[in-house]
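Presented as structure tokens, the chain that follows is alone, the form predicted on its own.
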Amino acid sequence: MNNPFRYGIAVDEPYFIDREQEMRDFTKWLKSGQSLVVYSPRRYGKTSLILKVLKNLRKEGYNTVYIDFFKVNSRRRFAEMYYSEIMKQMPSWEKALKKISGLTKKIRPVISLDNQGLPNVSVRFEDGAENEDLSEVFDLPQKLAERKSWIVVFDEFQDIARLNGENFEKELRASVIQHSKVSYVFMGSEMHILLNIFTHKNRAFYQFGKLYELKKIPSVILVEYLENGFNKSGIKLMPGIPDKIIEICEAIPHYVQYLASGAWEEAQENNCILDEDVLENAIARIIMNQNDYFMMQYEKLTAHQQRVLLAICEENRNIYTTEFAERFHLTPVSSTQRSVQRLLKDGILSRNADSYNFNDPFLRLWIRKIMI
């Protein structure tokens, strides 16, 4: 049998896991001409569910465009992976080459062909300047819509700031306010950023889209499909299993597939039986495989946010009270302030409600492990 689970890249049918309230919703609010701004921490399956989303809308009919601007380093490339999007959603790379430029007079599409007669899509800006306005690349979406209308994803959203950030900013919302033939969906992982985008008042995107935090899966949903994974792929399982590899991974559906994966490969070596036993083999191979990157990690924070980290294993409320930096020695109180700020900056911690967590849980069970 294969491995049942996958981690680590954006899945698809067998291995995505519910969110159908979510795909209703947003095939609901997208086919409506609603523009979306998706955020939750990274690794709770972000991407996966909008690529089904679009998969789907496109069996309707739907022309789809996904860029992730995380890939995204100039205004050339986004302009070169904008056209390769849209020209996609076409019959033929001719047919789309010659539509485009014959609505594209600044910034026209080039098209090599690779050594397997593929089309590689590059750009000419006609005046030589790259800093050209970008406005016809964005118009293009609204000025191909015919009968229905396109859905544009732009993910990690807030990484525009590579692109001269607000400028760039004003000019994509000068575009897209007049779109009436286009829904977008923006998304993004650092969460603070993304929103300053859309909730500040001197933001150009101020108000633009529906705010969605996506939250995580409920466990009662994670269990059926823990169960049913180990279950059809031969592997007795223990009762309380599925449940501990969720508590450990915190329901975080990235690291609830990978430590599944871990222990359905370790289970294979025991006699197709997965128990408590198996279990912490599992985890404790994952951290060794992570040691050296963990350690990278560890090694680049300063003193006091080391020390921030291995009280927050501990205790993770009421972390700017005295009793709290008495206890771990983290005195002044203003200290403990400045480096969780860096720590939810760097993507180590995010913060829920009234607590601090670990990112990657198994970050945490390795300080636990190594440092404590």
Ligand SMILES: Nc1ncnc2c1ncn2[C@@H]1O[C@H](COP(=O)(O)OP(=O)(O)OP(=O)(O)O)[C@@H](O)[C@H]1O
The other form holds:
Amino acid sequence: MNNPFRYGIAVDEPYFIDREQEMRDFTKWLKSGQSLVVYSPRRYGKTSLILKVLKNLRKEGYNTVYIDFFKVNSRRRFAEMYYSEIMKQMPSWEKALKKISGLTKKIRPVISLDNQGLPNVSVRFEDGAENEDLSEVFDLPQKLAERKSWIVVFDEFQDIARLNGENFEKELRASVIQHSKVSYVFMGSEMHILLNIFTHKNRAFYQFGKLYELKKIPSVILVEYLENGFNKSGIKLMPGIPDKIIEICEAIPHYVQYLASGAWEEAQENNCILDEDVLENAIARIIMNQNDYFMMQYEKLTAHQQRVLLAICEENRNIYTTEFAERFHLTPVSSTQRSVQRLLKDGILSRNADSYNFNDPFLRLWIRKIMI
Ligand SMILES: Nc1ncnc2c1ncn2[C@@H]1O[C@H](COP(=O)(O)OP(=O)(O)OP(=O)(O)O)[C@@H](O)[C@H]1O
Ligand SMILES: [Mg+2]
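Next block, the form predicted in complex with the ligand, ref. the form predicted on its own:
Below is the entire complex, every chain and molecule, led by the chain shown above.
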């Protein structure tokens, strides 16, 4: 029997649940030419959702491009990936090459075949120095669009900062602002960087797209998914376990699937029974397996940041009050504020309406187990 839970990669059916409203809204907006800026903390399911939206749009005859900026480390790499994605939308790469070559002068696509005969796209910069402006690359979807618009997704868009930041940003903006037949989605998990790009008046992308914060998946839907997964694969599930998994993982989709997957494996070794003890063992195993990683993250912090983190493990509300400062020996409050700012920036914590939460619930458990 295969493990019914999946994590670590973008998921599709049968591991993909919920998001119906989001899929309807995104589809509607993108078809109507509305560009979007989609953000959430890490591992809420942005990539899975958008890939599914793109898949559905392709079935309706739309052309789509998906670029993960995490993989883009140069202007050249961007052009190669962009051409390659665009070519995938065309009936054959020979036709695609002809078409793109006809529309580009300064940055030409070059196709070579790998040892399995599959096409590999590289580019030739006419100036030889990769300084050409990229407008003819950016403009391709607009030029290729016929009746239906093209949909272009830039995932992990905050990483654009690595490409000499604002120049690339300005060039991109100068092109896309003129594209009437392309809808863009900019996504990312480093929310402060992303929001900076789109909400600051002096930035190139000020108010370019509709801001959309992706939320967690509702717990009732997660519970049903967990019950189904365990029951159908022959695991005897004790009452309350799915709720416990969701609570521990703070309903973050990735961690719910991660712990469920670990619990499923642990149950296999316990006569296919999943009770509280088996769940505890699964948690202990996850924490132990990540010990080195957590240790490394923790060691990178200053002593003060470590103390703030220990305190937030115990109490995550009203952290800037004198009560909190006295209880955890953290004076003055301004130092706590500075440490928290850093922890937010480094992606260790995130701020909710009235509380501060660990982005990785297992880091919190590790700290409680090892450090407190
Ligand atoms: N709709 C969903 N249904 C069930 N599980 C999901 C769903 N979306 C995401 N997940 C779980 O979360 C994991 C991470 O999803 P995904 O990579 O799409 O998130 P992300 O927000 O893009 O993360 P990152 O911030 O790391 O890029 C998946 O591997 C899966 O375990
Ligand atoms: Mg992602």
